[in-house]
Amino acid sequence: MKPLKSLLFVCFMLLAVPAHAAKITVAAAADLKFAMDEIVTAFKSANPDEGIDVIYGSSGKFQTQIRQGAPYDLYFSADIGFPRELAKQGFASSEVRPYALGRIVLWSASLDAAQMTMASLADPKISRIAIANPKHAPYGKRAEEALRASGLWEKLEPKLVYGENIAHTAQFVQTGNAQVGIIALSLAVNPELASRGGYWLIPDTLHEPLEQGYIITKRAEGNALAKRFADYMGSKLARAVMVKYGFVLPGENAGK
């Protein structure tokens, strides 16, 4: 009777354990930090046997991970153009579907930004300049475009200091290894970097569109738990969230 008592212990632990329960890896590019981390706590307490760890990089090289093999179920690039490519190239088991429009700000956590313009950064007291590195870096791209069209860039270059994605280039300024940044909007209006100085938001005229997308990866082929956070996205709970961080499609009312 032994051997059959373990073995209906077994069975039943077995039965126990949600058979619901699922996890998925999320890639995410570093601009959506806050904005992610809000959307993915709702999610959870709505679903709380299901797992979600994100991950925050540079939307380039996460490009560059999925074509290798990297164990992605989801990707969120700051560069729709990423996971359009991967799409063609059939590394996607979904449609690509546009999350915002990014914007760029001027950020300083030692100056008042609020007060400063694209040709404040050619003072001499400014000394150093963050933004993301324009060559895997969507952001750091734009603001390469924008010092550009300001007539800036051969000016300012031996300032720029750059960072590996646009969290780590806030963190430059962060941390006084900058003065001032060209960030993310979303990361300017988050609490902790609103509360230690203002940003000035730099027109979108002076750079390409920044618009951005995601797509459920051909590894997620199938996959419920991403389909199923993929939709969230779109819902009204979300899409709060994203506005709030200055995430905004069109005809959507920016939140900041």
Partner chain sequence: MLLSGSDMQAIWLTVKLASIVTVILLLVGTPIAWWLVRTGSWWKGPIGAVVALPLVLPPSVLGFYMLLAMGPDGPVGHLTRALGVGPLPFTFWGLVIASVFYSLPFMVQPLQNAFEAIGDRPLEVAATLGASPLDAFFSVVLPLARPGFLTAVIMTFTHTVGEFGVVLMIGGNLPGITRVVSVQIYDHVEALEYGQAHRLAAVMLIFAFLVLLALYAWRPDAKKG
Given for the second form:
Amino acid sequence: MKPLKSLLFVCFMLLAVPAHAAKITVAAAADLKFAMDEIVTAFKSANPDEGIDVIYGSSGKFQTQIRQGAPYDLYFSADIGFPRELAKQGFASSEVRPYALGRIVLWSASLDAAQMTMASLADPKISRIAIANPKHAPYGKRAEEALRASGLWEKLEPKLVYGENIAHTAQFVQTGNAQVGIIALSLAVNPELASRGGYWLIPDTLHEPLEQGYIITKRAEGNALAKRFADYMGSKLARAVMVKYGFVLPGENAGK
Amino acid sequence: MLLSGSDMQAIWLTVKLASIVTVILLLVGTPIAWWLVRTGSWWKGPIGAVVALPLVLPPSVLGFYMLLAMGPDGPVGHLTRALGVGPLPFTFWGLVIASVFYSLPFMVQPLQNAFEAIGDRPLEVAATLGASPLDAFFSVVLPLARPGFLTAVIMTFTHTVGEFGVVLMIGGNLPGITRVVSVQIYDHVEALEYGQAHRLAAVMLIFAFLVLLALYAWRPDAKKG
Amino acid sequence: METIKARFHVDWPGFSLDVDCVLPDRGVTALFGHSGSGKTTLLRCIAGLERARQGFLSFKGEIWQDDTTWRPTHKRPLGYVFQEASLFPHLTALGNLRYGIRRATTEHRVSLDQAVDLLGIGHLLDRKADRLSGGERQRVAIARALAVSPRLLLMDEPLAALDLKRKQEILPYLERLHDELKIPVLYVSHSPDEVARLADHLVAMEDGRIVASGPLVETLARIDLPIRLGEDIGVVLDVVVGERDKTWHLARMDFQGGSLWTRDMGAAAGSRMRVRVLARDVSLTRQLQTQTSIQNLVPARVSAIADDEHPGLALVRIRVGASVLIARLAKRAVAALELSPGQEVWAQVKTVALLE
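Following the display of the form predicted alone, present the structure of the form predicted together with the partner chain.
Now the complete complex, all chains and molecules, led by this one.
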């Protein structure tokens, strides 16, 4: 039964986890996708023995999952409100630390959004505007606030379509199904999106600050690697990456 | 009131969507299933595989391709523009079309099985009794395949009700237009509105259970047929 | 008049059919052969259920198939009885009958009542197929085929799927069909007994080809039939019941050129019947034997001798007046008696099977 034997062997190989290497899992908001990838790569090249898995998704979903015992060691939320609530309920092993301020932009794949302002959205040529679902996505909430503050909400609401998260919203725009979207600056500066159309930074006076924060979860209490990675986020190198991807760091001004 | 207005709106929308999709698929899926069973054509394999694709593809893949295809630069988008009906994403009819593709195997496969089980003989008998092929289809095949049709209709309807990924991808979450029950539940959960999520989810659960119960309760009859 | 002309060439992997024949347009024509001989395929080609790429078919002058014509099955005025009854399970027996009647395009020669009476299914009409026995189902199927008033009735081994008892139940109905309906019937069978009872005309097939064709009595009386019949070799005689012997419960069957005594089965004197005399039941003597238990001794003349399929046996064709019998004898006996064509002999017939 040679095939069976080799199959068993493969199974063992798959199950065999190198016992010595430490490994953590990071849950990160979707807007961090590009910045976090680069930071993790840099961290790994400095610490080749350490394993870091990053899962990107909706901040709200992560909060629910952590409360239900999800195996995340660090939680980077797009809205600092979520980790604060978790900390209050005892799911955190660190204090809640702000790591960035998010900014929102108008972005289009077919029009030159760099020439736009909020008022341009009323143009009848624009039939669909994509924003993240304000009901649960932090960027969506800020988009709604900006539209309301500009006095455009009532007028534009029929044109709005709602993405499940900020990446999904960008997808609506990228495929041309919505002419314009309000998305995270961090996504708009990524080369793949930046190569098409342009973006216009929405003034942060039009919305509440999009304060982003993280915690080390209760599960990772005393986990040295988790602690080290959290510290690494405050390093000069990591901060430079964050700025590069359009995040405003706590205590600094918009670097745009 | 246990369910909010927007919940009721989502339920009504879901029922409307599933009903329309089921009717369309009944009209479209029946000839496809019949052709797949009767044909000796080389195309049988490829077409059969395409019909079955939604069974194995994640809805996100399907939804993504539909978003591209129906978008202004996609082939379907070009077609709809040429026909003057406008883009399909974020519209109810876009959802209907996507769901027709997504639920196609759930209509075609039970029918295919039912037609296959009937075999050639009843058609030959009908022909020797003077029935044209079309006549034989309506007077012999349809009545004999009734259990298959019942299964196919129920499967299609419930599968469309349970659809989530594709709707999310191309629907744009518009209340009354594309926000169906599954998306509404998801929104409740995402917004941490667990109570409302629970109530709506319970409605879905009971619905699904009753439908499947009916399906299995009917089955013994079908065997006798 | 012979007016069903059929020519078909079919080439499938492992099977070919190559026939060119003219079939009579009246009476029952048996398409007879072993399984795989192509008889069912020929029947299906005639019905249009199978489409031979090269083929020609005309029925009483109407072209049903040639190089440019193809009349689909549902436009051919025929009735077809399949081996399995194949009733529509969603309809009652009556619903099955009406299905064809409603679609019939030919003039009404067989009424629903007539078909029902002929097959004796009046009490079964409101039952569905699954509430009928195998024999009842097949009777309904035959009535269904008749009720469309076909101009040609095709039957594909209608009794083969039934056990002996059911066969006996249906055969009388088929015989009535034969007697009462004036439409040509093509009857596929591999049973010599059924053929002997029902057919007027015999088409013998082997390996997709027709190897013999002609009136039943004549064809069965040939000893050079290139088809293996084994124990079933024998002739059929059309007889009239003559004298009935009440003392010994015997009846005399008169045929052209002689008579045979059989057990009296109750048929009235003067009635016409068909009897079957198997070759294995006929023996020959040079002189009239008187000290024998065999009751039927008829003077005959040897007309031909041929080899049987078994190397030790021979088939001897003898004339009894205008009729023919076949005797199957050991070759050693043929040699010992020095039998040769033209010779006068006595035929001893042990058993005569009444067929009607």
